[in-house]
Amino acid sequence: MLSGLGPAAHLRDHGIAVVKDLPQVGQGMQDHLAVSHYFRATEATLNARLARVLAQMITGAQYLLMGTGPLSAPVNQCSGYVRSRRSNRVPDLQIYANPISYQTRTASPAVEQEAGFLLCAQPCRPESRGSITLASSDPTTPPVIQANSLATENDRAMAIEAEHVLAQLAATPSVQAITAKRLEPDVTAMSDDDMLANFRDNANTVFHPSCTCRMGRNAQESVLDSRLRVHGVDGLRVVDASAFPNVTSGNTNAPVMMLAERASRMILEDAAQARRV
């Protein structure tokens, strides 16, 4: 948009010369939201290694000097895909289980002192779409991000399903065996209305924003063609998660690498074709 590619009226509102009117730039944003529930543990967890300054220094040195220890592994040490209902044909939730508990809604996110763990669930295929627009023509000014999460009935239903699956996990014998206390709000004691309200209040992005320059058939409904070229702009492609027509059902990292590999072939193919012409 700052370069003059985007919705013409929006660009003019910010004093930006219109190079190409592309109404879908910044539109159609999708993201994954995940909700977590926290538990006190009966056994030692990574809280002991990461909650206190001295322990943090030792853990950091272990990683820097030997490449081992907690920092050598992803925080989501156990994850996978599940079906919220047995009748579902494919998995529709991604589950995370982390051997650590921490606060994310404080000014300074911090690992808790007591041993703990969390269970987390993320609906895979949200339908809601938001937008990213300009707040100013100044490139140092953050954009306006309107997530528009839980805008559809299906997304609200899936938020409740995610909570139900976490309640089932929390009630399993293996999880109960290491649970000293379920922290409030206790997912096993919630009604459906409580679950939806909790998801609204406490779900967080897992940093998968996508689709704001999505592929499609024409400039009225998309930004890119099937070869990742910006409609009506020669020599310009977009190769990242914003090119996805829909957010992928899981993490975006591998799909973006796949897209980049495919785009590199397209670029070479088009260059070869241009030389022949």
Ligand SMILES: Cc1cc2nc3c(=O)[nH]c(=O)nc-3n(C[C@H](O)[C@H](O)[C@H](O)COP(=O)(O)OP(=O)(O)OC[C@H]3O[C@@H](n4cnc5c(N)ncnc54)[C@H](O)[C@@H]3O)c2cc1C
The other form holds:
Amino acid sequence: MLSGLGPAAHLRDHGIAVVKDLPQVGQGMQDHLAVSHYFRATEATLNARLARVLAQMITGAQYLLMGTGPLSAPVNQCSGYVRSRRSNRVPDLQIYANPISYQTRTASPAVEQEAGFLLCAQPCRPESRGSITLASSDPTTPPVIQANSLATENDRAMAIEAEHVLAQLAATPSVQAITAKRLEPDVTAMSDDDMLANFRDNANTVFHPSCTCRMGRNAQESVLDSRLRVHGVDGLRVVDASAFPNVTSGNTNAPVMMLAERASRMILEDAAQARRV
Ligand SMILES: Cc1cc2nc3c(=O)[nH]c(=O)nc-3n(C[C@H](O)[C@H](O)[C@H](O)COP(=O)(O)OP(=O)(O)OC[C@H]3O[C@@H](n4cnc5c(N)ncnc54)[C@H](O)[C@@H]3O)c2cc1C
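Please move on to the form predicted together with the named molecule, as the form predicted alone is already shown.
Expanding to the full complex; the earlier chain stays at the top.
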């Protein structure tokens, strides 16, 4: 947008010369939101290795010297996809369990001292779409990001389903066996309204914002064609998560790499074609 490619009126509002009017640039943003529930554990978790300074130093040294230990593995140590209802054809929720608990909403985020763990769930296919727009023509000014989460009935229903799956997990004998205490709000004792309110208040982005330069048929409904070329602009492609028409069902890193592999082939094919012509 700062280079003059985007919704013409919005660019003019910021005194930017319009190179190409592309109304969908910055529109259609999607992201995954995850809700977490916290538990005190009956046995030691990674909190013992990461909460106190001395333990942090030992754990850090283990990783630096031997490449092993908790810092050599992702924090989401087990994860999977589940169907919120048996009748669903495909999974519609991603769940994780982390053998660690931490506070992220305090002034200084920290791993908790007491043994604890998390259970998390995120709807795979949100429908809500937000936007990213300019706050200013100064590139050092942060843009305006409007997530617009939970804007559809389906997204609100899926937020409640995510909480229900965590309630079922928390009540299983194997999770109960390692639970010393369910921290508030106790997911097993919540009404649907409580669940939605909790999701609204406490669900977080899992850092998958995408789709703000999405592929599609024409410039009125998208930014790119199916070969990732910007509609109506020669020699310009967008190859990143913003090109997705929809956010993927799961994590976005591997899909971005797949997109980039595919794009590199397209660029070579188009260059070869141009040489033939
Ligand atoms: C904290 C965090 C945790 C995540 N965890 C996971 C995970 O566990 N699994 C997973 O699959 N995904 C994860 N993701 C998401 C994943 O990293 C992103 O979806 C993916 O990296 C997006 O790739 P991209 O190429 O679209 O953007 P990026 O990887 O952000 O690449 C954009 C690049 O453009 C550069 N750039 C920006 N502006 C300019 C400019 N003006 N000129 C030149 N260069 C510029 C940036 O420096 C950057 O290198 C996580 C993201 C975050 C932030």
